[in-house]
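What follows is a single chain, given as structure tokens, in the form predicted on its own.
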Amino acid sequence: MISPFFSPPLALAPMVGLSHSALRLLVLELGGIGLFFSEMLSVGKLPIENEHISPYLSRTPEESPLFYQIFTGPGQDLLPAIERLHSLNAQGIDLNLGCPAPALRKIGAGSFMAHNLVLETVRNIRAATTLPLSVKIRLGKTLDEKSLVSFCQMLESEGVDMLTVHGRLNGEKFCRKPRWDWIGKVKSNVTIPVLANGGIFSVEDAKRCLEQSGADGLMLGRGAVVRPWLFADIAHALYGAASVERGSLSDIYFRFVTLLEERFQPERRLGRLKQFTHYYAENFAFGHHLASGVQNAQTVKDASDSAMEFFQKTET
């Protein structure tokens, strides 16, 4: 097993509307994180985004190491985006080749990128930067071991430094159990570090995923939004990190609210709080009351008041 270039080998996944500065700081405070990824960023828009006000680029020095994830389609110029990432002090660049969103289908990006364009894109990024380059993929359109392994070996041969493999096919929904053993087919055929992604919501999930995949580390997505302390739990159980004391569920929730208020313009806060709450509510037997109360709020204060009322009933 080859160790990734970060420790502990646990990464926060790039998630639209979730993998922003407030969540990164919350996870950092709770402990156990080794690497952050940004939300996916458009190569076309990245060069003109204002990092001082953009919710996609807002960052503190503590949020490190941070890989910025980019997506691109045919005919887009990569160089201005790469230069911008250099100016933003990126610790690495991640190319999204796994997202199945319809918006990316329209531009031939993510999991819809043609094979010849993948090769050209990786070569162009590699020629433009000495930063670590990672790629995030799914298992492909169908279960085809030869095609999957060949594709990943091509990425390695073109200078990719790390792979993240989401253990589902391109079109499969999150309700489909991930195929961690198929991630192992990649791991056993490349020499660069491989992160396993998909379906990790507990320490036991993490153990089984590593056992079945043989991966060098884990990337946590939705599980880390439901339980932002999950990194600390896994780091303690699997990698010998010290245990970390954490506050109550309400303490953690309102710390997230505070971080949103500190990191984002007022108009950028409520939507992100609603999105976070949708997942965080899964911690409670009657969490749908928390989620619906926040979802119907018109301001962050209204959302906080609704959440406070829910927690007072739940934690007494």
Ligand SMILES: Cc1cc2nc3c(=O)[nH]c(=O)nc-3n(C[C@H](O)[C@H](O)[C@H](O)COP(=O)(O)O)c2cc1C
Contents of the next structure:
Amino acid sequence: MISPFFSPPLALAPMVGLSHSALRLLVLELGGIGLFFSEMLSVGKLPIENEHISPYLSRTPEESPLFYQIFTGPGQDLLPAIERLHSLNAQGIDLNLGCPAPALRKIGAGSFMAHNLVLETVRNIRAATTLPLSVKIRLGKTLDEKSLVSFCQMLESEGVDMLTVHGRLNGEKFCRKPRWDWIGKVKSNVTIPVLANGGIFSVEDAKRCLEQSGADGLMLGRGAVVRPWLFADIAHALYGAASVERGSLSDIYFRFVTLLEERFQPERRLGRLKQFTHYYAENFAFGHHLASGVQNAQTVKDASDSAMEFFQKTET
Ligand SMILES: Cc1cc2nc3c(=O)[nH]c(=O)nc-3n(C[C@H](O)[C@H](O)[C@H](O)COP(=O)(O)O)c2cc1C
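Having looked at the form predicted on its own, could you now put up the form predicted in complex with this ligand?
Whole complex next, starting from this chain.
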């Protein structure tokens, strides 16, 4: 079953510092996107974020559908956060159960959440909202098909509407090849839609991931930062979408800079530009020069000048 929530079934992954309004708008302009996920948001902080200035909540109406991803640990009150998401016009809520970051270990959230707390949390969210509820997981602590499948079936039976499976074990680094076939073990044992995630950087990767996982759709993370037009290419190649004209690599880069300037307070721009550039630089044989020039900049203007110099050398 293809997800009833979005078409084409291609989603931008939740990524801290990257999955924000400016990247979403860039991806929208380039085409092919079906669903956005926000970066992970703390259940404790969500209710007190000022939506008019918060870089985490900044959003235009075109950035839809958008699932806000939340993380929570023991003893946190979910209700104010869910109410906030309702008032922000969320199209869905995603629970982060896959993130292995040390900050989440400290509070027993993400992939460190105890099994009984997962059950309680999902039940509480489900009772508090009629919005679509999705959950993002990794494959678990060890490769154990029975536990993985029964965990996912438990999520489904508690009213979760969609799963995203990042095809790596909790402790595995990004350099390890993702196990797309293991995503298939989830897909064939639940009836809700499953998104496959991990290691999709090209149309070929997208094809192979879908073949190996049988998933209903794909979630792209780093690949969408390196190539924000990758959704459009996949939508064209696999889902019959029209091909989309796009500008040069430098046009796209400076469009992102403009969107950062439009969407964020001045002090929130440079860090995000550096983070984006770290990935975007992979488009170039000598991209480390682009990345290091921007990394060393003190202002967005300096960063843009440095990038311009790089593009002039590269594109002529
Ligand atoms: C910089 C960065 C930040 C991330 N932040 C989040 C996050 O907030 N929530 C989450 O569930 N996963 C997070 N992830 C994991 C991604 O959503 C995704 O699962 C992972 O990058 C694998 O997909 P990819 O190979 O397409 O990048 C993050 C990954 C990166 C690289």
